[in-house]
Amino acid sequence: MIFIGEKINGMFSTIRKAIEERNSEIIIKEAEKQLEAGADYLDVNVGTAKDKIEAMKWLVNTIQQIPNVKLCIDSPNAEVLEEGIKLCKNRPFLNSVSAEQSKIERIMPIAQKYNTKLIALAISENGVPADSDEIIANSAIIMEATAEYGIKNEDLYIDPVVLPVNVSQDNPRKVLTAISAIKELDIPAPRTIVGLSNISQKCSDRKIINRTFLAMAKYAGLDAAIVDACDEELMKTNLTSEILLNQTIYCDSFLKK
């Protein structure tokens, strides 16, 4: 399971202020905190910054003061994505493209040019899928496009798009069904990923919702997640589910990790 830490995002007030003031100390401290907690990559999103390109450049260069850090460059703007990716010292994730033709044409060439890993939302011009069949259909459109651009399935991470459970209570079941089905679309299969915290937005007891859904999604075949890596119980849930799914050899000391 690949974990992408979600906290370096300008939508969080502390990070937004740090970007505005170019406060590298706060950014580095947050990055190190997530990495120490178990994040494999750090999502980098400038949020509502006024000059998004310069903000992205500053963020990437600031975070990369940490040796060997790996990044996930996150923006709906193709130019911002490319400027961030160009600066990455290690192979990054590009977050994200979708099944919308305009985004395929603007963003997939960037992933191809820089040989990134690619997160793709199973969203089309019709919006968020209504059911698992539509998620799978959009995933097939994405895979057809990545094949045209020479992007390998093992570098493609399809996001079936998790919605808050208090808004769409049947969405989690649809997403779990879709995760399993996506793994059957080709050999080798594309990877799957979710933005885990989305499922609990504006809910009570958010952390238990996130932890439970992570364990369920891992059983369905989930490969990666954008998460709050500093949720220690979430990370324990992941380790324990790996034991129970026979993905890791059991030993009595596994919880010490």
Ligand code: THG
Contents of the next structure:
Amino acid sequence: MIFIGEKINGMFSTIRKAIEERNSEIIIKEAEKQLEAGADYLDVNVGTAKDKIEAMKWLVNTIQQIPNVKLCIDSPNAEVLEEGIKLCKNRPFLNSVSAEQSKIERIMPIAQKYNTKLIALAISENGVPADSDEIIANSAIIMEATAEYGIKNEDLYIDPVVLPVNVSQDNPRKVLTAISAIKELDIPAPRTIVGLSNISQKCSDRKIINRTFLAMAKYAGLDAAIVDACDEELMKTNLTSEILLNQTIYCDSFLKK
Ligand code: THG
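Just the form predicted on its own so far, so send over the form predicted together with the ligand.
The next block holds the full complex; its first chain is the one shown before.
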């Protein structure tokens, strides 16, 4: 399972302020905290920053003061994505393309040119999918395009798009069904990813919702997740799930990883 730490995101007020003030100390501290907690990659999203390209370049360079850090460059804007990716020393995730033709044409060439791993949202011109069949249909559109651009299934991470359970209670089950189905679309299968914390936005008892859904999604075949890596109980849920799914060998110290 690949974990991508979610915290370097202008959506968080402390990070938004740190980006505005170009306060590298706060950014590096937040990055290191996530890495120590077990994040494999760090999501980098400038949020609503004014000059998004300059903000992204500054963020990437700042975080890369940490040796060997791996990044997931997150933006809806192709130019912001490309400028961030250009600066990455290790092979990054590009987050994200979608099944929309305009996104495919603009963003897949960037993934191809810089040989990134690619996250693709299962969103089409019709918006967020209404059901698991539509997630799968959008995944097929994405896979046809990645095949054209020579992007391997092993480097493609399809995101079925997780919505908050308080506004869309039937979404989690649709996402779980879609994750299993996506893994059957080709051999080798494309990979799957979710933004885990989306599921509990504006809910109470957020963390138990996140943890429970992670366990369920892992059974469905989830390969990667953008998460709050600093939630220790979430990381324990992950290790326990891997024991119960017989993906790691049980030993009495299975939580002491
Ligand atoms: N898929 C992909 N990328 C993504 C997402 C996704 N990137 C962004 C997001 N979703 C994943 N990252 C977060 C980061 C924070 C939160 C949720 C997902 C979050 N933030 C608090 C909130 O909205 O309530 C902010 C709280 C605060 O301000 O402190 O929950 O789905 N590919």
